[in-house]
Structures are given as C-alpha cells and as structure tokens.
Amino acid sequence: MNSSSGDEATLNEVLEHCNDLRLAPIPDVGSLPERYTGTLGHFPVYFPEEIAHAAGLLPVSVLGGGNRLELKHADARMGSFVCSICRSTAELGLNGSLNGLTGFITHPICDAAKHLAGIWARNFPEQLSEILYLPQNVNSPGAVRYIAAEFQRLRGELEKRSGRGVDDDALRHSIRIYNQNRRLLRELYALRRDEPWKLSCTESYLLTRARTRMPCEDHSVLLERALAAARRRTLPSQDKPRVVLVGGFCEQPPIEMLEAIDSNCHVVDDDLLIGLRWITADVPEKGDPIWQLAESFVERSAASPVQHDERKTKEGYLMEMIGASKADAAVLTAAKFCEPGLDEQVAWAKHLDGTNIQYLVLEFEEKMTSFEQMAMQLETFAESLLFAVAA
C-alpha cells in the first residue's frame, strides 16, 4: 500500500468511527475513562464544557434524535409547532435513552429550549436539571460579570453533583486541553477554506461532531490523525462553486442534506455545531479561570442568531464569512419552526438581494427522509453559478 492509499484508509477509518459515534447512544458510566464519574448532557448552542470536564463529568451535546427516532411520548407533551430537536430531545429522555445522564443543562436561546428544563425536572428528578442563563445581549457593561456569576453557580452545582471539588488549577488544566482542541478545529476549517476538495463539509461535520461523544483530549488525538491524512490527500480539485452554509447553529441538518450540498458545491465555511467552536481564540490560561471563560464568551466568540451583539450584525457576520472564505454564494438554511433561525434567514436574504451575491434558501428538519427535491434545487443552483462565472 502506497502512502496516499494509506492516508485515505486512515481517514476513512476515522470517519467511520466518527459516524458510529454519531449514531451511538450516550456513553454509559461503565464505559467512561477512569477520571470521569458521569456524563453531563447539554443542549445547543454554547456550553462551557471546561467546567464539567474539571468536575470529572463528560460533557455530551444532546443534539436530538435524528431522522431514525420515532416520537411516541414527546408529542403528547409538546405542540406539533415546536421544532424537531426539542421534541426529539424530550423523546430521548422519555423513552429512557438519557437515563444515565448525571444532569441536563439547557439555555434560554428560545422559549422551546428554555422549557425543556421544566420537562426534565418533572420527569427525571434524580438528574440535575438547570437552565444556564447566558445573556442574549452581551453589550451591557455588566455582561462579563453576570456570565462569570452564572459559571460560578454552575461550578457549585457540578461540585455538589459529582462530589468533587473544582479548584482553579483543575479549571486551568481543562482550559488548556480545550484550547488545543479549538486550535485543531480552526485548522480543520482553514483546510476546508483553502483546499475544500481535500475535506468535504460532511466529513468535517463528522470529525467535529465526534467531540459530543468522547473526551476532549481523545478528540484532539483523533483530529490530529485526520488532519494529517487529509492534508496529504491527492484528490483533484473539482469545478464546483464555493459557498457558505448558515442556519445549522442549533438543530442539525440531516447528514443526507450535507451530502447533497457536497455533491454540488464546495462548502468553505458554515455555522454547524457553532457551540463547539464558539470561542475563536485561546482562552487565557492565567488569572481567574471563571472570569477568563466569561470574558472569552463575549470578546473571543463567534456570532449566532441566538445572541445579539451590535458588533456582529446578522448581515455583517454573514458578509464577513463570505469574504473571508472567498465564497461565490450562500446557502441559507433554517430549521422548521425555528424562530431565531427563520428571522435570521429573512434578514440575510433581504441583505443579499441588495448585493451581487447569489443565494439559495432551504428549509430542513432533522426528521427529513426525502432529499430528491432538495438535491435538484442544489444542482440547478450550482449550475447557474458556474454558468454565471463562465459568462
């Protein structure tokens, strides 16, 4: 086997493992590495995983049930107008799939997500159930101080639940581990931006999502291995338009949707799993670690429809994504019944109408199983972009 085929085999092996993790249940306590005493589930978008990590709890993102989960219990407790991810997350809890969690943390990113905490507290009293109140408007002078107080409150709750003290040195150690992971994720996205034929959006997504089911330090080892193999890939550059994909900040598009986009376009940037990449630079490892995490949430952070930051307008951060990645166009997606996402989609489309940048609007839900019409839309969109460039 030559080195090129060996790299391809290595990457395929890693990607297969990542896909298995995507489909796997939440790890049970008996399967965790020795330093972990339990698992802490958290809802998208952002969660300070370093605090759970320092408390000996494996942070796992609860990203709904995908398009293979049958809803038998949740629909009796939630309206049909609620987004897919909230309904399927409730279903996973009610059908027993999340019984092993030490706790579940949600956020007030929307009314539906906020009310998951009430469902959890009522149905799973043995688990810690909390709302982490992160500010939607971070431009207040007191925002960092407020976030630090919330993180400190979370620290105390996790100490009580895990029976383990979380001192500043333990937090700094966890910050160091997560900083390394964030650097690797930035490298992953840089590779897609500079040489998108070497790593598709679907492959990048699988590699990133693996962190939701494994310790951060193990995920960094996996990323290093995958990046080394991907960089040495000898795949030819393809004649596809370069696009940015936005709208996957909370509910995740089905994997088949990403594959359909990859078949027609090079996705050179996206906001998929943005919570795992929310901090865009290293969190300082000196000083008060809680304060450094809180300050990083405000000052070293990405943009999202669930946060209002006058320095990162919805039109502004989309245009910055397009410019920085040298994209030809944008694919604007939104999950059905997602109020923040649909609001953002309207603003994006209205702004792009005033530019010469083409865009395609798509709607999705995690329960989708048919993608033929979407694939046809994407093929037509990609062809029109290529013809426009040729002309």
Given for the second form:
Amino acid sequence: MNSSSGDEATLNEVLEHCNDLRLAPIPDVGSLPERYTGTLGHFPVYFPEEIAHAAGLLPVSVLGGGNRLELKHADARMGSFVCSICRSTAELGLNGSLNGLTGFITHPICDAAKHLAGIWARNFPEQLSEILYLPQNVNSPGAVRYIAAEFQRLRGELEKRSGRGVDDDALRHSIRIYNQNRRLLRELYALRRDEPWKLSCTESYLLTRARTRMPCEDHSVLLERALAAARRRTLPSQDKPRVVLVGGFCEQPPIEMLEAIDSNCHVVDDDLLIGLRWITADVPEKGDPIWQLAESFVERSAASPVQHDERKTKEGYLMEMIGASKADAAVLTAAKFCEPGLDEQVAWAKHLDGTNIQYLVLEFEEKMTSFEQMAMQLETFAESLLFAVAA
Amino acid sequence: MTGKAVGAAANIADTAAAFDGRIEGQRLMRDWYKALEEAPARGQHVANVFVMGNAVEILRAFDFQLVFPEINSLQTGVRKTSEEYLRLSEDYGMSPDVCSYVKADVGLILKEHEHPAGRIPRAHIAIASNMCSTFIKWAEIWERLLKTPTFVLDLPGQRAGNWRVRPGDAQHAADARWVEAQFQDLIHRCEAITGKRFDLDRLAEVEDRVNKMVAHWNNVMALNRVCPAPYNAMLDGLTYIGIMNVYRGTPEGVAFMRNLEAQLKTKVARGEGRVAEERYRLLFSGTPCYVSMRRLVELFETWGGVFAYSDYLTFAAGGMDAGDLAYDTSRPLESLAEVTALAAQRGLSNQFFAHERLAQQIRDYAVDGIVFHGIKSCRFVSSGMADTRDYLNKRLKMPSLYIESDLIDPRYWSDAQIKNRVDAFFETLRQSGGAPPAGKSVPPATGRAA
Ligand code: SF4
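Instead of the form predicted on its own shown above, give the structure for the form predicted together with the partner chain, please.
Expanding to the full complex; the earlier chain stays at the top.
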C-alpha cells in the first residue's frame, strides 16, 4: 500500500467510525471511560461542555432523531407545527432512548426548545432537567457577570448529580482539553476553506459530529489523525462553485442532503453544529475558569440566528463568512417549522438580492428521505454559477 | 350610617353600575390610536414595546409614546382586515409557518404604516424581551427594515420544574442584579435618544400607578372566582387586559381599573353573571383567535359555559397578577428590577412549565374543564400544550378540549369543525355528570386592597 492509499484508508476508517457514532444511541454508562460517571444531554446550540467534563459527566449533544426514527409517542405530545428536532427529541425521551442520561439541558434559543424543559419536568422528573438561561442580551454591561452566575449554578447542580466536586483546577484542565479540540476544529475548517477538494462538507460534518458521542480528548486524537490524512490527500481540485451553507445551526440537515450539496459545490464554510464551535479562540487558561468561560461566550464567539448580538447582524456575519471563505454564492437553508431559521432565510435572501452574490433557498427537515428534487435544484444552481463565472 | 353616607354609597353603586368596562375600554383604545397618530406632530418620541417584559415604567418616565405592535396586529384581526396584511407579507417572502402577528406587522410596514385604526408612527427605539423568543426576531425585522435601534431585555426565566425563587433569595438577587444592569443601560440609551435626564421621581410616580392598577387587576381576576362569574375572561377580559397593557402606569389606567373593580363587585353583590345561567366554569389556556373570538365564546356560552380564567390574562400582562408583586417606590429602580425578574418568571412559567400554574388555577377558579387553544404559528403557547393536557388529564382527571386555529389568520378558522368539537365536549361533560344548572359554590374573591 502506498502512503496515499494508506491515508485514504485511514480517513475512510475514521469516517466510518464517525458515521457509526452518528447513528449510535447515547453511550451506555457502563461503557464510559473510567473518569466518567454518567452522561449529560444538551440541546443545541451552545453548552459549556467543560463544566460537565470537569464533573465527570460525558456531554452528549441531543440532536434529534435523524431520518430513521419513527415517532410513536411525540405526535400526541407536540403539535405537528413544531420543528422536527424538538419532536424527535421528545420521542427519544418518551421511547426510553435517553433514560441513561443524568440530565438534559436546553436553552432559551427559541420557544420550542424552552418547552422541552417542561416536557422533561413532566415526564422524566428523576432526571436533572433545566433551561440554562444564556442571555439574549450580551451587550449590556453585566452580561458576563450574569453568565458566570448561571455557569456557577450549573456547576453546583452537576456536582450534586455526579457526586464529584468541580474545583477550579479541574475546570482549567477541561478548558485546556477543549482549547486543543477547538484549535483542531479551526484547522478542519481552514483546510476546507483553502483546499476544499481535500475534505467535503459531509466528511467535515461527520468528523465534527463525532464529538457529540465521545470524550473530547479522544475526539482530538481522532481529528488529528483525520486532518493529517486529509492534508496529504492527492485528490484533484474540481470545477465546482464555492458556496457557504447556512441554516444548520440547530436542527441538522440529513447527511444525504449534505452529500447532494457536496456533489455540486465546494462548501467552504457553514454553520453546521455551530454550538460545538461557538467559542472561536482559546479560552484563557489562567484566572477564574468560570469567568473565562462566561467571557468567552460574549467576547470570543460565533453567531447564529438564535443569538441576538448588536455587534453581529445576521446579514453581517453571513457576508463575513462569504468574504473570508472567498465563496461565490450561498445556500440558505432553514429547517421546516423553525421560526427563527425561516425568518433569517428571508432576511438573508433579501440582503443578497442587493448584492451580486447568488443564492439558493432550500428548506429541509431532519426526517426527510427523498432528495431527488433537491439534487436537481442544486445541479441547476451550480451550473448557473459556473456559467456566470465563465461568462 | 347617616342619610348622607347612605346617599353617597348609593351614588358610588350607581356610578359603578353605569360603568361598562368594554365600552370604556374601546373608547380608551380609540384615544390611544389617536395619540399614536398625533405623536409625530407633538414631537413625541415613540417606543415599540411588547406586552411581556417591556420596561414600560422607564419609558413612561421619559415620556415615550408607546406602540404595542402585537396589539396593532391583533386589531387587524378584530377589524377583519388581517388577511390583507398577512398576504402582503407572504408575497414579500414570509413563511406561512411564522407568527401571524409578525406577518401582519410586516404587512403594515409594507403598507407604509397604514393601520385600520390610524397611522402608526415609526419608533425611535424598540424593547424586545426574551419572554417570547419571537419578540427578538420581530425586533430584528424593524432593525433591518426601519433601522429602529433595538434593546433586548433579557429576563431569566424559570429554569426547571418546581423552581422556587423567593424575593430576596440568592437566585432572585442574581437575576435582579442582571435586570437592573440592563435597565441602567437602557436608561442611558433613552437619555441619548430623548436628550432628557432620567428622573427617579417620575419613575416612582409611574410605579405607584402601576401598583394601583395591579392591585385592582388582582381583585378583578379574583372576582371571577365567584359563581356565577361576572365576566368572561376571553371576551370582556381581553378588553381589560388591553387597557392593563396600553395604559399601564397612567392615571387613565388607574381610573379604569378602579371603576372596573367597583362595577364587577356590584355585579357580584347582585349575583349577576356573565351568562344568564352559568352551568360550566371553564379555563381557557392559550392565546385568543381575534378574528373569531366572539363566535368562539358564543359556542361555549350557548351551553352555559363561561371562561372564568385564562392563563392569557396572566402571561399577556407580563406575570404581574401573582398577588404579591408591588414596587417599593422608595427605591424605584432596584425594586423595578426585582419585581420584573419575578414577574417574568411567573409569566414565563405559565407557558414552559404550564402544568404547575394550571393545576393551581384549576383549583382557584373551581373549573369543570380546560379548553386548550393551539396556535400553529405560536410556539410560545402551543409547543408544550398537548403534553400539558396529557399530564393534567392523567393527574387531575380534568376534562379538556383541544381546538386549533390562529391568532388573526381567518384562513385557519373552521367554524363547523370547531362547533362539532365544542358540542361534543359539552355532551361528554353532561354525560359524565358535570356541573348542574345554577352552578356551584366556589370560594369568595380574595383580592388585595389598592
Ligand atoms: S430548529 Fe429552530 S425552532 Fe427548532 S429548536 Fe432549533 S431553533 Fe428552535
């Protein structure tokens, strides 16, 4: 085997593992590495995983049920007008798939997500179930202090549940581990921006998503291997338009949809799983670790349609993504029945109408299983872009 | 009692009896729209606010003219013109699946602010709280289309089931500190916009009036615990709450609430109910359908069913009706933050942990059943409704009905279907030996004196 086919084999093996993890249930407590005493579920978008990590609870993102879950209970408990990720998350709770969680934390990103806490309180009173009230105002003085108080509260709750004290040193240790992971994720995205033919959006997504089912330190090892192999890939660059993909900040587009986009475009930046990449630089490893995490949420953070921040208009950050990744166009998606996503989709489209940047509007649902029409739309879009560039 | 005193008491009773909350409420609403139209000519600064978590007390202290875009939207429904506004915004690109209040407002912007009640002035600032997440997305639309500066007021809500926060405890203190920090920021922004210095005495004055209004409002709510209920929470109550919001902290608001309480007390003393023969006391959970509310209420009242309470009257007034919330006007700003933090949690918990408050209200208002009104485009009230219903059915064996329509979109009102469901609900209540004619005895009102 020459080294290039060896790299390809490594990458394939890692990606296959990641895909298995994507489809796997939450890890069984018995199968966890020794330092973990349980799992803590958290809903998108951002959650300070370091605090759970330091408490010996494996943070697992609860990302809905994808397109293989049959809803048997949730239909009767959540209206058909609620987004799929909320309904399938409720289903996973009600069908017992999340029984092993020590707790489930949701966020005030939207009203549907806040309701999940009520559903949990009514149906699973034995689990810790909470809304972590991250603020929608991060611009007033006092925001960091408030977030720090909220994180302290979470720290106390997790200490109680895990039976393990979380001292500052343990938190700093966890911050270091996550900083390393964040660096690697930034490298992953830089590779896609600079040499997109070496790593597709689907591949990058699978690699990132693996962190939702494994310890962060193990995920970093996995990322290092994958990155090294991808960098050495000798695939030829392809004649595809460079696009930015937005709208995957909460409910996740099906993998088949990402593959359809990859078949036609180079996705040079996206907001998929943005919560896992929310902190955009290293969290300072010195000083009060809770304060540093809180401050990072405000000062070193990404953007999404469900976080208000006067410094980052939604159009502004889309344009920054397009500019920084030298994209030719944008794919503007929204999850069906996701009110914030649908509002943003209109705003983005109207904004791009005033520029010479082309865009394609797509609506998705995590549970969708038919992609032919979407593939055709993408093909036509990509062709028109290439034609426009060539002309 | 002297002859003079007897005469005075009779006069008060006559005045109270002559007061009609709905007619007076409609007059005040017309006055408000007139004031809106004339605000630019007066050179008055204008603020857009929502009904929940809005810092109205601070804005009034700066003399802002208040615009309530939710009320503008619902008024398009009441005046049967909403469809035109909704279609305009859908043609613009808004999804059919988003809040119809937002869409009606986008339609209003596209119609150059021409509202059936008059021209709505453009705002100099908008306050959007996180109590309903759609408020924030809505305000971002104004930022974008009208360049309205927006202030998001973040009010930490109830974090979990059985969340017990008591005034002054550590959690409440932390939340109140955060709210106060935001108020300080808002005050600076208002000073910059209006060119006026903030006046704490003005704030205290407004708060004193809010205290009075809330005290009367609590008594008004408590009066409906009596059987027969003197008013229908989802018809008369909608006018009352409109005044609670639009005239909050004003002399007109205090007078309205005082007269309303007196009038309803007179009704109760005479044993007069909203319906001639109250047979079923009901609780309405959710938001109204303003295009067909009169019709919906009629479907229930023909069976002798009256809505004695609705959680809408609590959350749409921002959660101030819990009975023990009053501003300490000797420390107006701190107190505003403390009360706002608590009221927000009570207003929010009405929805996100609805089972807790509903279980209490079922007892307080001695209701025979709950009517859940799901709104497809309002995730704030509707997302957890089916699960709450299931919980209350199982735990409290409370009969319930679920119907679905929209806030103001007439395309979602299906008269025959809703009538069938309402009739079937009452048939079931009757067959299961529900409340006998002439109702039953319930605890007397226990309000606070204003
Ligand atoms: S997909 Fe949209 S509506 Fe659903 S939980 Fe996420 S942000 Fe909320």
